[in-house]
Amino acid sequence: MDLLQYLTVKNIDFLSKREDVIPYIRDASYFTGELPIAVVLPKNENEISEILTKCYEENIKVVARGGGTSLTGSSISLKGSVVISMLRLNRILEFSGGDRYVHVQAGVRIDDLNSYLQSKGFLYPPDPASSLASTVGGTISTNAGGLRGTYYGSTKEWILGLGIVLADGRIIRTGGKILKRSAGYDLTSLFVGAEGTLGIIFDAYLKIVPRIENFTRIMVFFRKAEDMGKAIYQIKERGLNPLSAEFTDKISMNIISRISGIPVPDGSEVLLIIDIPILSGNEYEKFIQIIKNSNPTGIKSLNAEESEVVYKARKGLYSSLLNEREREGEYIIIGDVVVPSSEVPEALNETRDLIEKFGLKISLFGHIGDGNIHANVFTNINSNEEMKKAEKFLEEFGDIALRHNGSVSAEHGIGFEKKELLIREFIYKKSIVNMEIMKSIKKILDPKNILNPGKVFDL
């Protein structure tokens, strides 16, 4: 029995039609897969447990698909492969204030997931830019972070249990509902970042904290990357953590300038957007001390209109840029590179200078709160000597953050993209041994190699 008849006959719902099934060779990065047999729409974790028998018995790819909003290629289609899309496994399960959890499908949309405990007065932290459309399982897997990671953390810092199908469709539980615990190995971490190369996360146990509702945002205007970065370090040399703290580059704070109506005052090249929670009388004052010693042209308080607004255009400010591209065939490859806040004023010049070396049209944002840089390099994906200048820019860009104690890869997963700079992060720390480490799991866990193949590494 064929792979279409066995789900006929299981009743688990499918796409097999080319149009159905074409915009599953894209997702938010700039590759592009391969149409696969179908597109697979399960409604419970029997259900893919079932997919995955079949899968593993007959040699099919299998490519788990939360959001489709991978900026490196892990979501994409390949040829012969069956895609899992989760948008169906879309609950709130359970939830508990008192012990401070939610238990959630993997298919629940971020944004989603966080209107719901709002309304109960709690948050779920991880915040990545694509949250509206990106899920739970997908978030997961890419161990994404966002513009509240300065003050919470990543993805990572958030899971506490997770339900997951392997590849031979046996259905296993890791973690909890607790805060703690010291039983054996950290399956849980495992999965983490695995970008469905391990298993198919199907649902989550996900720690939760109370809303802070009193803070304040202000956009900070800067002339030099430097006097930026060291505000922000020296902020959080002080004891002080902000909520969020975003840069842009000149490119993108004319953007969120032209959205929000808010003039750039003259001479400023660079802008910081941070939220100072207000928990005692003088927080505000502290943070505000130390951004006036650092050479700002110009500081402004937003109100609930304005904060609103620019918060939004930041979280908007890739979609924005593809409004800048100035010629067919144009588009935008987002190098993601993460390095200690102590780092980021060197490492933001050294970045600087490569994007004059290189002559590329680049816009620099990111989460300088928690060392993050984006580069959006402007380049035509069907140029070869464009691609390669390209891709040899982010070579050098993912050096500065390895010279700078950091890594290739913050927030966005390694998918296809940047499988090269990940060995190269490996050899720099003289710690190939990992690759050998992960692959040998991979083989332990997927040993036909049938679950997101050639992402992460190739076997």
Given for the second form:
2 protein chains.
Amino acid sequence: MDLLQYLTVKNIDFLSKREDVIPYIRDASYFTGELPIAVVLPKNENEISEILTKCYEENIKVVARGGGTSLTGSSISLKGSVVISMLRLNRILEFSGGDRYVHVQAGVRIDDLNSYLQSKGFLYPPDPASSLASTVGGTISTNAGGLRGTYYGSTKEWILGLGIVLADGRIIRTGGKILKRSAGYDLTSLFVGAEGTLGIIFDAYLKIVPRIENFTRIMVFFRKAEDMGKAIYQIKERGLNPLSAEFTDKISMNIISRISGIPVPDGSEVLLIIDIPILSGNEYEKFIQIIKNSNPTGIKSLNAEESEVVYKARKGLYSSLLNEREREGEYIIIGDVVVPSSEVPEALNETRDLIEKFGLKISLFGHIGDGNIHANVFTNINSNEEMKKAEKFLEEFGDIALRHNGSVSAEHGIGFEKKELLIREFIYKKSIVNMEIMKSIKKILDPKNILNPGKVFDL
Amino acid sequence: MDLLQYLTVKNIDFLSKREDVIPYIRDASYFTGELPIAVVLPKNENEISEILTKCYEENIKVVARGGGTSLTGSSISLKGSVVISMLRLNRILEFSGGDRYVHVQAGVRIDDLNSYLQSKGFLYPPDPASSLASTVGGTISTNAGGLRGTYYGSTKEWILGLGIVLADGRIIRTGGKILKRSAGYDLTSLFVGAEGTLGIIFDAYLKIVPRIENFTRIMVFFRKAEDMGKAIYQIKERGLNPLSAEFTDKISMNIISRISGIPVPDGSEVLLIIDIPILSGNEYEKFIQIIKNSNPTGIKSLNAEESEVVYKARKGLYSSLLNEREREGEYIIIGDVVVPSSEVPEALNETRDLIEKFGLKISLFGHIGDGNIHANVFTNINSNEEMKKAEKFLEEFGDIALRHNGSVSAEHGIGFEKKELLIREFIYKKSIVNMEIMKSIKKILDPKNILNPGKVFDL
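Form predicted alone done; form predicted together with another copy of the chain now:
To see the whole picture, the full complex is given below, headed by that same chain.
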């Protein structure tokens, strides 16, 4: 029985017409995949198990897909693959504020989850800019970060347990609804950030926290990125914790100014948007004192309405930049490096020089509170020459991170895009053995290499 | 060349006389191991690498040992093994408050690390009761919890990167001095909680936080454990976060009262020691309101001096209980279960009934803020009958946790002691496949099964 017959017999919904499956060859990255045999729309883990049982038998590649918001090509379809859309697994199964967990299916969107939790006074901290569309399963699979990362850390810190369908269709559960556990190897963490190459996550127990409602959002403008970086470092050195600390360069600053109507002070080249938690009164004063001593060109404290508009404008920056494209075939390739806070000023200086050297149109922004810098490189993806130049830039941008004790991927994962960069990082860190170990683990859990093959690494 | 000759040639310090190595057949558990060939005292990772290279060639078992505070037999020596004492790797290598990390060797003791960090205004949160003696490497290897776990989580959430010597002597590094990373599988977490069965951790980048200095410690006495459990649940449900919340039964409460001189109100059977962070003024009021409505027999707010004495008495409870032994051969076997907060009241009731049924001398205490309950069972380890009874008790105690969505091991690891319980947990949770996966990973990283064999599981 061929796959489509099997799906029909099993009563599993699927799409297989060319026009229906073609959208799945793309995600939010600039990559184009190849046509899948089918896009299946399972309603539960048992259907996923049935799909994988068949695909395993028949050596059919499987690509799990949440919101399709990957910026590295993690979720694009592969030739002859089955795409498993997780969007029907969209139920919040259980919530317990006192136990501090929520149990959700993998296809629940992050913003939907947090709307629900907000009504209960709680929060699931991971907050990628794509949270409107990205899903629990997708963000777990890329260990997503986001705007609140500087205060709350990345996704990996919030996963208590997972439901997973293995390559051969077997269903396992790791962890559970408990806040601590020391019982064998940490299999939960193994699947976090694995980009669907080790198993398909169908549900998760997520740790939640009470919302911090009381904070002030301020915009701080600087002449020099270096001053902004030093300010953040001093804030953290003094033991202060911003709820979020976002920076942008001039291009992105102007977009936020345009959307919010908040004017940019003369001479400003860099914007910092910082959320200051109001716990005790004098914390705010400590923050402001450091900022005032950091040569700002202006400080603007936001009211509730401005606060909301600026937050949305920041979250929408990538989309806004896409709207700034002027040429046929132009796309944005996005770098995603991270360095320790103390290295941010120098890393930003070197990046500025690098941008000058390459003469590319690039906008920088990032979650500077945890040292995460994104370089948005405008590139005509149909031009070999431009693509090579962009890739060379991103390689050297990655090298800046490596020289400053950082990593080439902070929160977007590896996908198709950063496979070479990942190898580069392991070589730089004299840790190429880590790649061997990763491949060995892959072979245990996916012996036929059917799960999202060619993503993260090539076997 | 035999091992001892090799060590001599390589100029690696070791002990091999019977009287010198005999202390290493024990740790803080009731288990007795067997005589090792040698106890080596490496000064750095290169020496560890040389030791493992030789042991790998010669199929010699290797047991890494930190403070020897394991309660499950993780660190006892095995017949013909080499024990690697990590205590000479005791340097704090680098500290950066602004970058929020400290880089330390594995043999640094937790209290020494926190004394150092305190002088800088920072804290490494994991806080096992054994922190005076336990080490960074040992606590990582058991994913230790402790008193601050309810606020800060377990050890796994604080590990940014590791230096590891693999079974064959190769040295790898995972993660690093950055706060986020999405670059391949999470190899760091794989070694956390692996109890030295996958590699030897020689140093670590640890995430640190600013100290919260402003808190009030209160003792709350109750007639019923159930009321205490409900109070904690309500506290968490209302979005309040205690810095720690420790409970004890009457036996341990009386010890703390004796040490501190603080009297126990009439009719009290249970003690709760709770640290309330003073962030805004009214949080304290919210805490106290819930506690007052929970039928306490007394509430005692502690001054700075009492606070210190009570904290130390709580941390020293296990030692104090050991001092209460009255019979030849008597020891304490300690259960370490965890359940969600909402299940604590019922789990404690069932545990009380179980203790009555078995008629054993048992004291209960635990980190109740995260649902972790320890049962300290007084047992004559030379009596087969008593040992069987104690083991049967711990099995049923574990079953209570499993029925209430918990785990048989919260923070002590598996070691020798809980291997059967771990299998029981996987079977109960229909997750025995997880054990297969663990064993497959073990085979990748330790193909000759020389690293702490027979701990966690039997291959």
